[in-house]
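Quick heads-up: it's one chain on its own, the form predicted on its own, in structure tokens.
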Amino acid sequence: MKVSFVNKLSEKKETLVIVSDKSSMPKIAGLGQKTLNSINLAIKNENFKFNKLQTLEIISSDKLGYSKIIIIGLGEDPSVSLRESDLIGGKITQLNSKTNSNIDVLVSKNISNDESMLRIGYGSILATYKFDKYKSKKSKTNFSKTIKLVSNKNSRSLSKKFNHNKSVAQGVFLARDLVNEPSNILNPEDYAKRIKGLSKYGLKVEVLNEVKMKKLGMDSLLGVGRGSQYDSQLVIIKWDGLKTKKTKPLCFVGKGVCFDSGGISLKPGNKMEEMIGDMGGSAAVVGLMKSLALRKAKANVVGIVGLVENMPDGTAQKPGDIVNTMSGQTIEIQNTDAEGRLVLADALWYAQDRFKPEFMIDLATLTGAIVMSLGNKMAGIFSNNDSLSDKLFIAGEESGDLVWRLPLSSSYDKMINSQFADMKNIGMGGAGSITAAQFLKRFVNKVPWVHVDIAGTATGMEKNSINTSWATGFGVHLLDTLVSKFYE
């Protein structure tokens, strides 16, 4: 499907979509009074209420020049958020899939500003995603037609700006693909190869195998994958968008547990199949890096993902084991299902030690406790830096990938202190998301840092017009917005 921005309605009139609230409908720009009168009569006859995303389909007569006219309501409040603009775009794509014609789109003045128009186009693209590669009978949904957004005099400017939105959408699609892949296909070794394939976009990709990680002292990360038939991997992805200017890189770190059985601390069998998505944090980082490369972001960025598989066998890590970390700190393993923080401990230390970044943000499907706190509506964030945390919150409001900050406090440290090692990998007495973040904090030193727990948002969010997939791609747009708004 193609999305374009045009200055006027098409001469060859096929399907017209009008996005409007009730008060704006009588004066919608671009339509003659005769056409408006006919549309308003149909609205009255059908008692159309203009509820948000409500649609009214009008079979048009020849005198109006359209085969079909469809109204999409904006609700009582004429103001529309950027995420609602995304959803409007997704709704238009759904309509596009049911028609054999191209679609012209007219919008009321309150959402005809550049950013809303771009986000309608963005939502239109997001809604085309599908993951049916393993189905013998493919979806027959048709996204081959063109959606033309009428934007009066600034269509050329919008078309140029829209390249950014298209790049982000491609990153979201990659993240969704990675999370949706079954673990018998996407194991740590295959995952690393796929990331190396992104070098064609100008990314520099480096892979550390188990031998190299062992030399670096990454026993915490390596311990998680000991029971797997696949070697663990640490992949470094670099985008040098400011080659002529030396700056501290922005650093994003992702948990990539390609399948999490829980290890020796085996998970219940119910819904264990969903543990193919325990690498959602890494998928968000990889999707972000592709987006930045596609849009030629003017920033120096490093993405680091730790890729492992957590399986039980005779060589697997056991409760009661004590492991070293690259930092020199030791960890008592009390539960092998608290494995994501073990991966991130070494990955975060490596990131701050090697790259001396401006900041670090890690993303991980880390704790079920965050779902109890925030449900599937937003991700929890924890930070040692108010300014960075505030910026990420603003980026969430703008992107639609919502986040909410939860506390860190030294009072939680005693919950992860171990009598045998420097710390244990699981807290006692509740506050599971906080103690997990408190654990990670011990591996970032004084680098500004945010931990994003996406256990409730990487998969299983409520389906809507821009995502009917189990995997959401959450985090890609969030991080891209943070970079573009504050660091370019």
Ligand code: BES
Contents of the next structure:
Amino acid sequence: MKVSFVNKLSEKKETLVIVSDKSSMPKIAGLGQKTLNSINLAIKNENFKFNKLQTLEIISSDKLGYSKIIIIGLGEDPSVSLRESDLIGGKITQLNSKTNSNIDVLVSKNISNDESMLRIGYGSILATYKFDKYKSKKSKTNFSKTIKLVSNKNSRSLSKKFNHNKSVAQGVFLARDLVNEPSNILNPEDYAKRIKGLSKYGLKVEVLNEVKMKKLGMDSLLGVGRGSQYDSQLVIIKWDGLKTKKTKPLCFVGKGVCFDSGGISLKPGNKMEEMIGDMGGSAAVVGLMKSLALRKAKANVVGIVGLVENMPDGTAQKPGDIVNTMSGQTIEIQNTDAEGRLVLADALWYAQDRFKPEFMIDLATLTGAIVMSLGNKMAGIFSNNDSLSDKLFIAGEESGDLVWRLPLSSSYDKMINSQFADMKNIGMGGAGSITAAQFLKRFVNKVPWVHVDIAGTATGMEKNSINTSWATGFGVHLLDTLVSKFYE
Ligand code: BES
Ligand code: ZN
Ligand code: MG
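Okay, that's the form predicted on its own, but what's the structure of the form predicted in complex with the named molecule?
Expanding to the full complex; the earlier chain stays at the top.
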């Protein structure tokens, strides 16, 4: 599907979509009085209320020029959020495939600013995502037609800016694909190969296998993968958008557990299949790196993902085991299902040790407890730095990938002390997401850091016009917004 910005209505008129609230309707630019009269008649006859995202289809007599006119309501509230603009765009794509026609879009003044227009375009692209590669009968929806967003004056500058949104959408699609992919296909080794394939976009990709990680002392990460037939991998992805300046890189770290069976602390069978998505944090990082490369972001960014499979086996790690970490701290494994933090412990340490970054942000489907706290609506964030955490919150509001900050505190930190080792990998007595974050904090030195727990948002969010798939791609837009708004 092609989405573009134009400054006038198409010559060949097929479907016209009008996005408007009730009071702005008569003032829509580009519509003649006759057309408006017929539309008003239809609105009256159908008792159309202009509720948010409500649609009214008008089959018009040919004197209107368009054979079909569809109105999308904006509701009472004259202000429209950027996320709502995304959803409007998604709705237009659905109409596009349903009517199988080329669409011109006119919007009312209250959402005709550049940012909203771009987001309508962005949403309309997001809505084309589908994951049907394992269906022998493919879904019939086709997105072969065009969507033209009509803007009076600045269509050329909008088209240029739109490249940014298109790049983000490609990153979101990659993240969704990776998360939707089953673990018999996407195992740590194949995943690393797929990431290698991103070098064609100008990213530098480096892969550390088990032998190399062993030399670095990453026993914590390696312990998680011990029961798996696949080699664990640490993949480093670099985007050097600022070739001349020697600035500290921005660093993103992702949990990539391709399948989390729980290991010897085996999970119950119900919904265990959803643990193919336990690499959602890594997928967000990989998706982000692709977006940054596609849009040639003016920033130096490093993405690091720890890829493992957590399986029970005669060789698997066991409760009671004590492992070393690259940091030198030791961990008593009390539950092999609390494996994400074990992967991140070494990945975070490696990231700060090697890259001395401006900041580190890790993303992980880390705890079931975060789903209890925030459901599938927002991700939980934890931070040692108010300013970075505030920036991420703002990026959340703007991108629509919402985050909410939860506390870190030494009183929770005590809960992970161990009688044998420096710490244990689970805390007793509630606050499971916080004790997990406290654990990670022990592997972060002075560098500003945010941990994002996306266990509730990487998958399973409410379906809507911009996503009908299980995997959401959550985090890509969030991080891209953080980078572009505050660091470019
Ligand atoms: N991968 C899970 C967390 C998870 C749960 C992700 C639900 C997505 C949906 C993680 O590895 C895990 O098993 N965490 C345990 C930790 C516990 C043993 C301390 C949990 O949350 O139950
Ligand atoms: Zn896990
Ligand atoms: Mg687990």
